[in-house]
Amino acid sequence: MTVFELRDALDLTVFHEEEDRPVTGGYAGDLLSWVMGRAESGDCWITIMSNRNVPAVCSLTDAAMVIFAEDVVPDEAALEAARDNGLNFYGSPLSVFELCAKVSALL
């Protein structure tokens, strides 16, 4: 499954959208230094955490992409450097919980 097929499966809502690429896994998990060493090339990382460091694990982690559960929209400082470095940042009403069962099914 790629980055816009999981969008559209899932109806998310897209904060910055850059490149579709295969999606292999997943994680779930807002504690950065933990994500930074579990997260796998290709996962799609779903969060909480909103802030400027967000992009930075997503870039280091090669993640493909991640989604903000819970109706949480990512800060402007993070947006932005979604924006410089071409990460897909997506929304969703949904749980953490719900969305990793989502996603679980649909990958």
Contents of the next structure:
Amino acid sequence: MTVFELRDALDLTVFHEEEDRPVTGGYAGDLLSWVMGRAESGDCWITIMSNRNVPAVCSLTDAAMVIFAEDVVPDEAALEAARDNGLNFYGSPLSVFELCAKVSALL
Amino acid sequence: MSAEPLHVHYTVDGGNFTSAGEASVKVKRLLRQLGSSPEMIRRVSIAMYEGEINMVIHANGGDADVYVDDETIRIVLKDTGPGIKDVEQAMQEGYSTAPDNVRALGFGAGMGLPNMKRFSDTFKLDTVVGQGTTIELGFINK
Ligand SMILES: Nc1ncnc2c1ncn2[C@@H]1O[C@H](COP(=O)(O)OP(=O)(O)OP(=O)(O)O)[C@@H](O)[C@H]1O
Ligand SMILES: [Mg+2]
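Alt. form predicted together with its partner chain, vs. the form predicted on its own above:
What follows is the whole complex; the chain from before opens it.
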């Protein structure tokens, strides 16, 4: 499954989108250094954190995409960084729990 | 590459924890240009980010120096903050003195120093209470 396929399958809102690539796993969490230590390259990261540090963590862990759960909208500074660094940022009204179940079933 | 290692210096601003991580993102870009392996880039930039954020949150900023040669990457993070009283405790997963306002941003899991140690090949921490902290991270190209 690729980022764009997952976006369509889950009917995600597009905050910013750049390059399609394979999604090879998933990680959910809001504690940034926990995510830093555990998320893998190619992951779909599901979070409710919305500040400027989210794009940094996404970029440095090389996550394939971020899904903001529960209708959370990333800050303007976070969006700007997503655009600058070519990150795939999406939103969904579903809870973290529901998103994890769906992503896990699709991968 | 020449025998002289490439050296890049970054000043890390204190207090600005909403836009911190900039030096690490720059280092990531630099290593990509230099042709480091994706795994090396990931290890280096994650460890550097944790160190950068720690200087911002706990030490009111500092300096980061990155040295790159053929086989190794060395990162020196130096601050003149409060220092660390009990290093063994600080190195434990889950130990954090981060204040509530930075916890609200997602920091304070107490995983930063353990991550720096885990993702680097050599880890050296020197600290003097009241004077500051210097951390040296070494990475070997594999
Ligand atoms: N540069 C520093 N100067 C002074 N104290 C520090 C410094 N770096 C870390 N510490 C101390 O060590 C503790 C543990 O650091 P660590 O990076 O593991 O966790 P954290 O920064 O509190 O949370 P996290 O990194 O998970 O967001 C900190 O809470 C702080 O008390
Ligand atoms: Mg930390």
